[in-house]
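The data below hold one chain only, encoded as structure tokens and taken in the form predicted on its own.
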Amino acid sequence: MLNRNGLLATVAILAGMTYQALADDFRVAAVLPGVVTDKSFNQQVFEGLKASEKLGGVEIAYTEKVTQAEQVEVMSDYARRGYNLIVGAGGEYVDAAKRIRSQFPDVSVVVLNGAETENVTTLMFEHEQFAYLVGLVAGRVSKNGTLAALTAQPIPAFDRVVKGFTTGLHVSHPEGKVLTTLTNDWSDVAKAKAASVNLISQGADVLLPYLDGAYLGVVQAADEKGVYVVGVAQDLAVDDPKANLFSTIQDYGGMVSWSVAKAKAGELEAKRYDFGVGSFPNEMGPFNDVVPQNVRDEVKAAVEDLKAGKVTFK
């Protein structure tokens, strides 16, 4: 796991480099499943890409709304045009990343939230940790111990989210359960809302969206039906402080800019890097007023337990 001190040390090293060391153009492209204005995952990736320009000598590009069928074509085009680093924004880019690396071995390829893949750099938040914290809060507030989690496609990151969410829930509801569903679309708000209403009809009173722009449909459904949402990757209180119970914040922008800095310095390896709770600052959003102080204190203690490796996920 990379801790915050390690990240700050990397920044310090880069800050100490001469401009000459960073002068050569380093070209980075991100391939995105959604749009950079979604106020969610895609926007975070884009902001991290923009932040990497501050290194100096970094040229960036991106392509939005890339379907699975288009991934190889778009990534190959960037590789042929001489881009040094290509970022596949999501676990669904694993197969395309493998093909690009085999065809263009001199191009570095990063996949966010993907399964560990040979010759590919995988950047992964330790989703169990973040989801455990929101599961703790959701379990304490839930009336019946039935929670729900939604995503678009079956990816390893979501499996890890569900595992952590369920473990957190079981602290207060040992027999509680987490319902799951796939919307088959990362950005379709209407589909996400309809799926959320269905989960609420099955008894779920706290929902966790693991989506791109479609997360808004989950928030809307929760608000209208009088239940709550928790966020594991972004602060849902920004959109609806009444429906948001508690959110953790995974800084994908920081993750992307970190990888660009490492790659430009020739230090990024084709392996998996894990970022746990404490890797980046500002990882916690505000609590809803309905969350008691003792639960807030429980979350604070749980953060320290997670950092110390004291939590076992089942």
Given for the second form:
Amino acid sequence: MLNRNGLLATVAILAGMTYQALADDFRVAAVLPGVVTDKSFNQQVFEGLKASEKLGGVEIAYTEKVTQAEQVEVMSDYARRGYNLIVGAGGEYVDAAKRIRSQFPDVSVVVLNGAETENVTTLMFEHEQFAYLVGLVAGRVSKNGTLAALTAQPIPAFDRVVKGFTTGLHVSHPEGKVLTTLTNDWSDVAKAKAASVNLISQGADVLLPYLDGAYLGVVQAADEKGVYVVGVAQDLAVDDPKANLFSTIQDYGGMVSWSVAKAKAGELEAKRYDFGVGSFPNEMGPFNDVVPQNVRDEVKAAVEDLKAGKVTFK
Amino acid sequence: MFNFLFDAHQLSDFLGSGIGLSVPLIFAAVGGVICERAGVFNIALEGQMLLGALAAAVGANLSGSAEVGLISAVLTGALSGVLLSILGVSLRGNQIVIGLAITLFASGFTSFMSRVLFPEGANSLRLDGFRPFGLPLLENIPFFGKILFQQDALFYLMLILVAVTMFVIYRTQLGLSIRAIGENPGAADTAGVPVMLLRYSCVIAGSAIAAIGGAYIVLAQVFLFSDNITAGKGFIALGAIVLGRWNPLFATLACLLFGVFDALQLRMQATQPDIPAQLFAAMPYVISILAFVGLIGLVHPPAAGGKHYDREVR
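Starting from the form predicted on its own above, please write out the structure of the form predicted together with the partner chain.
Let us now look at the entire complex, which starts with that chain.
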């Protein structure tokens, strides 16, 4: 009898502890458009989420492959279950975020790469700055001043990338141009590859993929045709050090764990935060051997110019 | 706008990528035609391509040989055909629902299995696939030799497959029986045609062929696997079957139409930045609607398509 009572007591204490842990933990959920193994945007967000667990007292959860139609459903489910912070991974989440905020005012909602939205925290990389750096290098290496950029669908972030990329190119080729192609599918590797081959045959000799899983098709096409790629969001040298000319890294993981820490401390405001060059460590990958030293120095100087706000984009 | 049509090098690049985009569609469409001619709707083409793609990646990765990858894709596709036949032919389930179920299952199953089987990420693979080789004499034909006869083994397999399917369906006793059970299984049964056996065989063969379409993407185009790598090509193939009036050769031409116009729109986007890219993206579909309207004559699908056959029921 005593034993049983003891057991019950233990169970009660354990249950109490679990409850305590749940009640005290800061609970964060990420809602992702793709899969966490895409070696790209979704994976970065996931890594950042995992990293924020190390802050202590943070409990994480995530949902993959959330379509536009399911966004509100999935996010409000997290809100009902008492999550304190919900991260919408991508600008397409702003509308859903707005609705969640109006229904659950106590829940913080962060949207990565979103347009500035009332009542929602949007975190935004200054894409022009990163794209400017890779455009600078691409222009110096390009033989004819024709570059190309690929994405799936027209999104504001891509327009900003192209703007920065073109500005960077014009440093060396004032008349140079950037060809753009939309493949209509973020994960169709074969189509991205076909589109890249087409761009290369039109004279583009440095390509910039702005895609999810499909970026590998661009890298492969460049490798096979003997031209180069530059990465603006992630280090393409990891996939192909031969074809990668130079990559900047937009550390979405760092962005996520920054926002978790800030929200946990109660300092995260519902406004837009901009992240330019210099916001996170490890923002640049290695240079390809074909990039001469003076260009590498030029990039270093450009980083300082960007930080000082000396570069204008039009 | 159409300058590239007069530049042999650019034109062959353009046609090459158009044909490359068509090949997976052609395998799926021919497989689908075989099923539908026998009176069984195969809406599962997309799922079967996806299963074939994963099986090809697994087989080629474990054995180091592209042929083993192809064989495992064929077997996996055949297995999905067995499933479709049992549920849709013997158990008389609704073939549309079963086809969709197989596609949905394949989408989740392949994502899951690729994470289990490739912990490093299936998109880091560099598989030993089928590489292009020239056919003696034929490859020396000016211009077309390079496009049609410097291809990989799967491409040649596709040419043979289309020819053989055409011959079997329209020129043999077996083909007559297949067409008969698709039109009027009762009459065919009276004449001694084994309806069930033939339906099973056609669905299994057609499914295996559709799976080769997925294997082609993995083993001849991108040499890796990533989630949802088929990106809806199976559904486009369904459209090609209707556009091709359930004739393997016309369905092949319909796939080429899709593929070539897809390549054309990718190319024109890059050269015509002032025209909205969505207009170009819609082009293959607009063209197919025009082709559909322009093809005068009655659309005559197999009369018994999707209808269950029971000898005991009138």
